[in-house]
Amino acid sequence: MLIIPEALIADLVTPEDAFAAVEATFAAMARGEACNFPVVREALGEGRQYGFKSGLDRAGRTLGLKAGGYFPGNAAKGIANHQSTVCLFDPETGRPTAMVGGNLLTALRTAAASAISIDRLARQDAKVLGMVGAGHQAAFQLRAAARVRRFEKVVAWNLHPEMLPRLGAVAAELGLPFEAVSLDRLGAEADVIVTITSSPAAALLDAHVRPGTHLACMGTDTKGKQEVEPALLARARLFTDEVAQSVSIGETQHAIAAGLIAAADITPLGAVIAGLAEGRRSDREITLFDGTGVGLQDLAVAQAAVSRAVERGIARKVEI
């Protein structure tokens, strides 16, 4: 079995690698060549969450799982609150083939999924990027979005505004003007809005969003989380990474519960990538991508890390 520690990931997988791996995975899912297994997630108390995401990609010959979760006490110990590890197995024999550090990979694949939705669904003339949220993942989201559209400005809102200067520094690195604004103004100016929070209640409302906007809602991945008002989903064309996960733990769970939409109203983004479904239909249409984060994304970027490590001769081999 090969060991690829977390410390090597930054030199092995680029944002472009993650984009290509996740896009290929979405298409394979739409074609029926890959499937995710049911998510296991448990509350451990004191805000800690732990669980497993897993799947099989027959086309990519990848089988495995990501184990990890959220441990809010970690920051005080000098380590990241989010911790994860990806384990890969031979799909023919079931023998373990690799164990890969999953923290950076999770950030890269989440940002890649958002960027793919922007690339496929946002208006071509999108100029202003709106960011709702300013935590660790927001920086990855901003950089990934800037790779697929030539934005001219970034406007941002966060529940804790003192965190926004860190996101502003990322915008400055990209050469983009940055301004902290109200949600009313963010919705009035932004052509693309990325929400990346852990909110238990909607912050972005239907009234905030104007026609023609594309939204990438990336923070809701658990029952009870919510970033946007359900009425907004009823007004938008809806896309997701996986419909079953979207309606159970994603942003659409709330609109489904309110009877505003049905599962049949949601299109897998992979179907757009594979040419099996339409993307944006007009410049006035609101499109919304519910990014719940599926296990196959993790497996795809982990496999990319393994392949690169083997090429460079830096993968650590152990006998088990």
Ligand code: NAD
The other form holds:
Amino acid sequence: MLIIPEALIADLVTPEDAFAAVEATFAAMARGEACNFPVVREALGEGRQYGFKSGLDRAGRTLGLKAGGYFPGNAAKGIANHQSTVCLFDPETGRPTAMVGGNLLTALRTAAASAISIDRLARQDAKVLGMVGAGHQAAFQLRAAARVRRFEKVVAWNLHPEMLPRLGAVAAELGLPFEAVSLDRLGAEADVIVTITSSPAAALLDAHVRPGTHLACMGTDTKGKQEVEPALLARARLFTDEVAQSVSIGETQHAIAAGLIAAADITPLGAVIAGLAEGRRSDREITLFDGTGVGLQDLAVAQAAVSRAVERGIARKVEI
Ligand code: NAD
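Return the form predicted in complex with the named molecule of this protein as a structure block, the form predicted alone having already been given.
Up next: the whole complex, starting with the chain shown before.
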């Protein structure tokens, strides 16, 4: 079995690698060549969450799982609150083939999913990027979004405004003007909106968002989280990574519960990538991608890390 430690990942997997791996995975899911297994997520007490995301990609010959969760006491110990590790197995024999540090990979694959949705669904002439959220993932999201459209400006809102200057520094690195604004202004100016918060209640309302906007709602990945008002989902054309996850743990869970939409209203983004479904149909349409984060994304980027480490001869081997 190969061991790829967290510290090596930054040199092994680029955002472009993550984009290509996740895009191929979404298409394989839509063609029925790859499937995610049901998510396990449990509360461990004292705010700790732990779970498993797993799947099998027959086309990519990848089988495995990501084990990880949220451990709020970690920051005080000098380690990241989100911790995850990917384990890969030979799909023919079940033998373990690799254990890969999953923290940076999670940020890269999540940002890749959002960027793929922008690439496929946002208007080509999108100029203003709206960011709702300014935590750890937000910086990755901003960088990935900037790769797929020629944005001229970033407007941002966060419940905790003291976190915004750090996101502003990322925009400055990219040469983009950055302004902290109200949600009214954000919705009125943005052509693309990325939401990436751990909010338990909708902040972005239907009335904030104008026709033609693309939204990548990335923060809601568990029951009870919510970033946008359900009425906005009823007005938008809906896309997701995986419909089963979207309706149970994703942003659509609330609009489904309110009877505003049905699972049949949600199109897998992979179907658009594979040419099996239409993406944006007009410049006035609102498109919304509910990115819940699927296990196959984790396996795809972990496999990319393994392949690169093997190529370079830096994968550590252990017998198990
Ligand atoms: P973080 O802790 O670094 O940042 C949290 C963000 O949420 C900040 O912007 C913070 O101001 C905001 N926030 C906190 N409490 C809030 C509240 N009560 N109301 C509104 N906003 C609030 O977290 P992160 O690592 O940036 O992750 C952000 C979210 O993305 C989390 O919910 C995380 O679980 C989720 N996530 C999703 C995926 C996916 O694949 N979809 C992957 C990774 C993380």
